[in-house]
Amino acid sequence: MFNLVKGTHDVILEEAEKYSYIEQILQNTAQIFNYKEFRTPIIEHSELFARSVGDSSDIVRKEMYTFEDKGGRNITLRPEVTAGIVRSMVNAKLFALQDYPVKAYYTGPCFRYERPQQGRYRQFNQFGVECIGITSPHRDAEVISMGYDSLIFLGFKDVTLKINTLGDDESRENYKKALKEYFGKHLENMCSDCKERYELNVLRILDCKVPEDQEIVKNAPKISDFLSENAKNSFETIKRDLDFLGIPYEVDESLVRGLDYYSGVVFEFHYVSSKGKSYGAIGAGGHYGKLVAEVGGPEVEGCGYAFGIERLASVMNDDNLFEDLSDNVDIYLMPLGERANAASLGIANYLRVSGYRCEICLENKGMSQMFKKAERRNALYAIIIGDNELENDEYVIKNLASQEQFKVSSDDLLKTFDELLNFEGKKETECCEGDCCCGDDSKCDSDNDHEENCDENKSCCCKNK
């Protein structure tokens, strides 16, 4: 028996279906915001990560799975996607080719050796999405935004965006020297961690998670207080855009981000599930100036955010937003005999081309023990096919809720399960004789307008209540 290396964990059956349904939500809104999708190698160049990501972040210093290859080259499995994003479009040469902004978006496995926890792994799963060439803060609002919807689409209620800005280049140095100043006086009390974070670079202090450091940075001079004009222009563009849209906001002013890539505004989303559990970050993304010309490109800059799958699908799982991924199968094929079951074959293919969810039982198992596999697999119709189905061109279908059965032809097997399985989908929208609160008892469809004399204190069948 060989184990799971510690850190990982597979990805299977239900959770696996949870997450490609996570996945594709979060592809599909990136797509309705003209993103193409983007897939990079897992490994790269060690040196990209430390000049994009930085020599002074935890990531590098402390986290990067690196290797030496047997070509004596100094290779690291990605522990994060934009810096080979980035890469892939300097390479590519897209900057030369194509408008400005270059959008994308990518899904899949990164690696940091960090101590696991709740919905943090070892390797784990990221979606991110990377808008570069941007020139304008109202960019920044909408990749914020993009984010913001993509949780709405997943279900979730009551987000917390976190924002902050890290100001431009004149900002940032002066706030350096400041904080240089102001830690200088406290760092004999302060973790080994916070004491290299001085000299590489002393922004990270303030993402120490030490209670006793906490405490320290509480007091810490604010960004806010060493912005210059551009920068608080920028970043009171991007608050006026989302009071636009209606998105809620904090502004958390020890936001740096764990990166040193960034510059200008960085955010994070906050959940916490309805059984009362943080997670903390969820997402987080931000804007950055000078990523692009590090990689080897030229002078322009962007912004982007990044989804961890395994959280978002913990805490998902605590709040029952998978109530409508069923898991169900549409017909069970049940054959008696040789000469059924290849005749299953044909049958099952053409219903699984017609887009229905199909399995058969190809086993050779009596009646009762086929009629309990199907029940362990959630099938709503049985098909059962014998030698006198086969001679007769008809076959029997089973409602295995109602137990109800009765005769098709084969020339009517498709559009039998069409009207079978719309009508177990449309039968919400039809109204109920005599119980309408309106007092009209005639059956409606969903498009019926009587709503506007429906009271909200009764029942009422029909949809638009």
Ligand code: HAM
Given for the second form:
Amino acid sequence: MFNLVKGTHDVILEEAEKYSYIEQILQNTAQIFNYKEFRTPIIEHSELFARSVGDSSDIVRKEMYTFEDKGGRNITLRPEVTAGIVRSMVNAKLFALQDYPVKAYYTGPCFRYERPQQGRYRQFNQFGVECIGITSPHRDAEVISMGYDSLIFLGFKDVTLKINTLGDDESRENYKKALKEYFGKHLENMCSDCKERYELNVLRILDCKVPEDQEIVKNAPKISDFLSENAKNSFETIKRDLDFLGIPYEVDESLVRGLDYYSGVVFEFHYVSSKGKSYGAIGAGGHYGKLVAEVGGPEVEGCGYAFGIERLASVMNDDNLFEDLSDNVDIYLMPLGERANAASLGIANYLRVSGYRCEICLENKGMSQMFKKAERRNALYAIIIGDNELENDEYVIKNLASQEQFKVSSDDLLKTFDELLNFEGKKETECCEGDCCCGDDSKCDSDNDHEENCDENKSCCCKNK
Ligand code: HAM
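Having seen the form predicted alone, the form predicted in complex with this ligand:
The complete assembly is shown below, putting the previous chain first.
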């Protein structure tokens, strides 16, 4: 037996299906905003993260999995994906065309040597987006709205969106001066980390989690008093856009984010499940002004965010947001004997390519054991295939809920399941043979709009086409 490495976890069975479900919805959302998929390596040169995430961040100072490879290179398992995405865009010369914005989405594992706790792992999965070439606060608002929409598509209702601005360079320099002056007076009573942060990047002190230090942080100067006219206007525009889109938000001036590349707007999505549980921010991001240039690209700005899949899955589990996920086997095939085993492979294949989830019992079990297995897999129907059935070219179909059973010829097999499992409506079929394209007038909603494939004169109820 080998134990899991501390801070890691297996994602298996239903949990893995839930992750795929989440990723699929996040991906669909990114695609309707016309983002394109990027897959970048999990290992990068350590220097990339020192430059981007920043030498003064906790991530780079304390949390990176860094090692020297056999060629003497200093390598890091990515603690986040943004830096690698930007590097890939620079390497692929995507900015040479100046056809902005360049838009990427990605999903995959990240690694941070943090203290493991609820919602915090050392290996975790992110789904993120980056929109690069941002010249307008409206773009930032669009990126934030895409994050919000993703959560709505996942079924979230009461998401808290916290936003803040870190201003432009001028605002931040003035703000940092004021913070230095303020924290300078309290530093001797603060933790050793804060003393280091004071020297490295005083903004990081605002992130300190030590309760006594948080009391001091509470009374620190606020960025809003140091914003230049430009920075103020940008932030106001983003807020107005969010209002216009009906996206609720809270301005939280203590939000500074733990990565050094941010400038301008920063944001986090929070959610407390009905069980009262919160697992930290479920997603977060912001605008970055210098990152692209820092990684060797042109002086263009960007904005993006990443969701933590583990945290999304945890709150969605708590609030039953996965209720549509069904792992029913549609049809369980029960072959009796060697000839039937081979035949069932062909029958299952035929049904699978038509979209049915099938499983075959190929372990030469008796009937009662096969029925138990079918039940454990939540199968809806069983097909019993024995020598007689093969001889007569017909199979016994059993409804496992009602226990009714009947015989069907091999020619009618698919048609029968299409009827039994009401699959017809899901498939693209020849349209409007009857009054309604699905052939079942009782399901018709006469107010439905006419569908493209339909006979001109008929309204079509088949919404799934
Ligand atoms: P981040 O806030 O460090 O931002 O991470 C984004 C999300 O990843 C968090 O909101 C959280 O849901 C999840 N996460 C972070 N650390 C852990 C952990 N140890 N265990 C489980 N989940 C975790 C970034 O990584 C930025 N790259 C986001 C971004 C994209 N900004 C601009 N573009």
